[in-house]
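One chain is shown next in C-alpha cells, namely the form predicted alone.
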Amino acid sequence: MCLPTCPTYDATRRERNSPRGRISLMRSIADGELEMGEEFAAEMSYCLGCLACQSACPAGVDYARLFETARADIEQQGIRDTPSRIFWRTLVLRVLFMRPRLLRWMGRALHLYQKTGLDRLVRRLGLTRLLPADLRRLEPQTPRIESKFSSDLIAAAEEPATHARCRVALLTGCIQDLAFSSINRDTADVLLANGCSVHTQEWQPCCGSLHAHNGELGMAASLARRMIDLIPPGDYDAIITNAGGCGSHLRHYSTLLAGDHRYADRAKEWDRKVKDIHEWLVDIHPRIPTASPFETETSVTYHDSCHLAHGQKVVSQPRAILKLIPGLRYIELPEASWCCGSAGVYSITQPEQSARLQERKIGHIAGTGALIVATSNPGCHLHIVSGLRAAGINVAVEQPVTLLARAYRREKKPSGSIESTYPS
C-alpha cells in the first residue's frame, strides 16, 4: 500500500526506489547479506523522507526512525565523504546550526548583502560561478532575510487583553526566525487573541531536525537537551511550533533521549506538550474573527507540509482554520499532501527530482485558480515561491496563521482580541 504514495517510486517504478525496497536493503545489510556502500547511500539520498509511506502503512512501520538510522550509519562510515562535502557539512551542521548567535549574525550579514543590491551585482558579474556547483544551483533560491528577527518583534513575555486561560512557549525556529520572523509575530498575535500567555526565549538553539534528517543523531540529541533545559516542559500548557518540519522532529525527543536517564522523563513530557499552532488552536476552540483579511472575497488553497501531515498527522486543522476566516473561499488542492520537492536539502542533493516535484505542485496550484496558496513549513514556502516565480504565476504564498492574524487585525473593535505588550 505504500508504493502509490511514494514520489520516487512514482517517478521510476523501480522497487528499490520505494520504501519497501529501501527497507529490504536495510534488512539485507543488517543480516550481513549486503555491504553498506555507495549504492545504498545513493538510494537513501534519493529518498525524500516525506513519510507519506508511513501514513499509508497498515502495519505502522516506523519508517522515519529507520530512515534516520540508515542515514546516521552512512555518515558514521564516511561512505560519501569528500573534502568539499566534509567542509560544507561541518560549516552548516557543526558550526552555524549549533550556534544561534552566529547563525543570526550570518543572517544580518546576508540581509545587508541583499538590501544593498550586492547580490544582484554579484549575479550580473557572474561571480556566482566561483561557488561550488550545488550552491550555484541553490543561490537563486536564497530566501530574503527579514530586517528584524523574532526577538526584535516578540517580547519575552506577552499577556492577552483578557484573563489568560493558558501559558504557552513559542518556538521561533532557525530559517523561520531569519526569513519569516513576521510569521512568528503573527503566531504570537493569534495566541494572544485566543487568551494565551505567550513566552518566547530570545536565544533558541536549532531543534536538531536538520541534524537528525542528515544522519547526525548525536548532535540532534545534544540540541534536544539544550532545548529542554531552556524551555522546561513542566512550566507550560503547550510548546507551540509553526514549522511542519521542525514540529515533526520536536515531538520525538523521547525517542532520541530514551537512553538518557537524566532527560528521558522530561523528553516524554516535552513530546506531549509540543503542538503545531493549528492543532493547538483547534484544541482550544479558536475565536472566529469578525473581519476578513482582505477587502474582497479571496480564493485560497492549501498545500500540506509532508512532516506536518505525515509526521505529525495534522491535516484537518489548518483547513479548519482557513475555513473559519470570513471572506476566504477555500479550494482543495489536488495531491495536496504530495511532496513539493523541498525536503530539506533535497533541492541541492537531488535537483532534478526536486524540480520535477516542484513543477507538478505548481501545476496543481495554478489549476485551482486560487489567489493564495497556504502552507505551514518554511522549506515548502520557499520552494513554492521559487516555483511560482519561475513559472511566472502570480499566486501569493502565506501561512494559515498569518491570514487569521490579518483578519483579527482588521476587526473594527479589537478590544479583547489582539494585545501586544511589545512596542511595534
Given for the second form:
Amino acid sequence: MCLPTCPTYDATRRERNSPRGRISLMRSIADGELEMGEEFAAEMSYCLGCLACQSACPAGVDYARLFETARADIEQQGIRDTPSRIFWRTLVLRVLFMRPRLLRWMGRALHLYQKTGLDRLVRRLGLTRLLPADLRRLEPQTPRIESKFSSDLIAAAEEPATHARCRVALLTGCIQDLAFSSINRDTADVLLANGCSVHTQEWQPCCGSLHAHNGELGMAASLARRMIDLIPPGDYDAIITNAGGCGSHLRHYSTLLAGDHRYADRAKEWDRKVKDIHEWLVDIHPRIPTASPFETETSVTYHDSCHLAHGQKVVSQPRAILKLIPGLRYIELPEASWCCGSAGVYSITQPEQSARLQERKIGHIAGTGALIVATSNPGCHLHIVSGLRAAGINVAVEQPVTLLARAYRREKKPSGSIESTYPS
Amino acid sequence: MPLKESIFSELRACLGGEHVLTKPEDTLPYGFDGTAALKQSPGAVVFPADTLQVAECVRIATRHGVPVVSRGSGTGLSGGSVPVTECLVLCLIRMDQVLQVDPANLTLRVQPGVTTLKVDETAALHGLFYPPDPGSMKISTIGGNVAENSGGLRGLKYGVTRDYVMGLEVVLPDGSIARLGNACVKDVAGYSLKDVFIGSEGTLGVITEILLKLLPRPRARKTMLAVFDRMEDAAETVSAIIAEKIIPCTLEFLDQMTVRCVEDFARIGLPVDCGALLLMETDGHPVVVEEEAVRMGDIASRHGAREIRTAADAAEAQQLATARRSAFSALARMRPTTILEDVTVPRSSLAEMVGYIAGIAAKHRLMVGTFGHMGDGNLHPTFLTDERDAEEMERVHQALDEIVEKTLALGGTITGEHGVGLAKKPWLRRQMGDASYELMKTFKRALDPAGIMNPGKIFD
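Following the display of the form predicted alone, present the structure of the form predicted together with the partner chain.
Everything in the complex follows now, all chains and molecules, and the chain you saw is the first one.
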C-alpha cells in the first residue's frame, strides 16, 4: 500500500528506496544480518521523511519513529562524520538552534547583509565559492529575513475585542519567526478575530523538530522540556502552531519524553493541546469574513505540506478555511499531498531529487491556472517560491491564515472585529 | 554458495551495470513479498527492459545453474516470489508498457510490469473494463496477477485473472520464447498451454507479455453496506442472494474485528459495534442495477440486517471499496504477526464455514479476524499472532490445519486467489489427490528439467 505513495520509490522503482525496503533494512540491521554502514546512512538520507507512506499504511506502522531512530543510530555511530559535516551540524543543531537569542541575532545580521545589498555584491564577486559545497547550493535559497521578528509584532498577551472564549498560546517557530514573522502576526489576528485570548512568549526555543529529524533525539528531548516549562499546557485551551513541520513534531512530545517520569504526564497533555491553526479554527467554528482580501475574484490552489497532511492528518481543514474566504475561487491541486522536495534540509543534502520534485510540483501549480498557491509550512513556502521564480511563473505563495487575516482586516468593523497592529 | 563474480559481469554486460544489484543493502529488500514471516536474501536482483533481455538473463542463469525467481512489486500473499538462497531475482517492473489497445477486438496487450490499476485505467479510457481487482491493485503488477491467478472483489460475477487472459508470451528455462493463445475468442487448437502458465507461480517460465480480454464498462453501479448484529446472518444473506439468482459483482464480508481495524485506519464512520458488515455492489444496465439493489436490500433486511446504507455517489462507493481493500493490512494493527488464510468453499456452505472458524478461534484461544469475498465463497480468516511466541504459533498451526481439513471436507479449496507458493504447500497433495499432484510435477519436470525456475514453490 505504501509503495505508490513514496516519491523516492516512484523516482527509482528500487525496493530499498521505498518505505517497505527501508524498514526491511532496519530490520536486517536489528537482526544482525546487515551492518550499519555508509549505504544505509545514504538511504536514510535519501528518504524525504514526507510520511506519505504513513498515511497510506492500514497497519498503522509508525514510520516517523522508525526513521528518526534510524537516523539517530547513524549519528550515534558517526557513520557520515567528516570534519566539515561535524562543524556545520554542531553550529546549526547544537549552537544556533539551541539558543533563540543567538539565532535571532544572526537573523538580524543576515537581514542587514541582505538589506544593504552586500549579498548581491558577494555573489557578483564570486565569494560564495568560499562556502562549503552544501551551503553554496543553499545560498540562493536563503530566505529574505524580515526586519521585524514576531516579538516586535506580537505583544506577550493580546485580548480579542469581544469577550474571550478561550485562551491559547502561540508558537512562533524558528524560520517562521525570522523569515515569516508577518504570518505569525496574521495567525494572532485570526485567533483574535475568533475570540481567542493570545499569549505569545517572547523568547521561544526551537521546538526540536530539526534535531529529531536529523538524528539528535537527546537534544530534541531537552528542547521539548524547555518548551513545556516555558508554556505549561495546563494554562491554555490550546497551543497553536502554524508550521506543518514543527506541528508534526510538537504533538509527539509524549513519545520523546515517555521515559522521563517528571515530564511524561505533562507531555501527554501538551500533545493533546497542540493544534495546527487550521485545525483549531475549524474546531471552534471560524467566523466567516464579511470582506474579501482581493479586489476581484481570485483563484487559489492549495499544496499540502507533508508534515501537516501526513504527520498531523490536517487535510480538510486548511481547504475548509480557504473556502470560507469571500471572493476566493478554490481549485484543487493535482497531487496536492505529493512532497514538493523541500523536506527540511533535503534540498541541500539531495539537490537532484529535490529539484525533480520541485519541478513536478511547479508544473501542477501552473496547470491549475491559479493566481495564488496557499501552503502552510515555511520550508514548502520557500521551496515553491524559488521554483516558481526559476520557472518564471507569476503565482504568489501565501499561507491560508494570511488570506483569512487580510479578509478580516478589510471588514468594515462589524462587532468582534480587530484592530490589527500589523501594517497590511 | 554465493554467486560468482563472473555471472554478475555477464548480467551487467547484458543489462547495463545500473540494472544489476548485488550489494546487500540493495538486494536484502527483495528478500520477501507480502507474506508474513517468510524471508530469504537473493544473490542478485536484475531489471530487464524487454523480452530479449529476460531470455538472455534466463540463459545466463541456466548456464550457471542459478535459480531464477521472477517478481513484480512483491505483493503476493503466499510466498510465491520469496527468493531462494543465492538465486537471481528477475524484477520485471521496468517492463511496464501498454503495447496495444484494440477496441475493435476488446483486447489489451501489455508488458508484465504494468500495475493492475493502470490496466483498468487504460481500458477505461476506451470505455472498457478489466474486472479482476486484487486488494493491492494500485501496486501489484499484471504479470504477478497472471502468475498467481489473482482474484479480487469482483470475482463473484467476473471470475479471476484466468478468465481474462487470452494469450501469453513466455520465456522458457532454456531461453526460448513461446507465444501461447491468441486474440480469437474461439480457439481450440491443441493443448491450452496458456492455461498451464496461468497460476504457475513462476515455476515454468517467465511471463513477458500478456494479451488481456476486456469487457464493456458497466453503465451503472450501486454500492450498499448492510449492517448485521450477527455474523451468521450476514453469511445467510449471501447464500440467500445467490439462491435468489442474483449475481452482484461484489459481496464482501467483514467481521467485527476487521470492521474495527479498518475504521481505525480509514475513519469513514463504519459501525464498529456491529457483528458483521456486507459490502454489496451490483453493476450493469441501470434498470437491472436498480432492481437488484432493491432486492438485495430486502433480502438483507429479511435476514436481520439492522441497517442498509447506500453510497450516495461514486466517491463514497470508492471510499468503501478502498476501506475494504485495506482489511488485511488493517488487521495487522492488532498483533506483530498476521497470517492470512485463503480458504474457499462452495457458497451453500458459507454460514457453516464462518461459524466453524469462529469456533476454532475460541477453541485454540486465538485472535482471528475474518473477512473475504463471500459471494464467491473465498474467506480470509486472518490470525493475529506473534511469531516470537512458539507456544501460540503451535496453536496457530493446529488451528490452520483444522480449518483446512474442514474446507476440504466441505469440497472447498486451500487457496481461492493467492496461490500455493510456500504458505499452502503442506496441504496441496491432500486437496489434489496423488494422481493430479504427480501430474503437476510431470509438467514441471518436462518444462524445467534442471529445476531452476522458482524452485521449491507449489511443491518440492
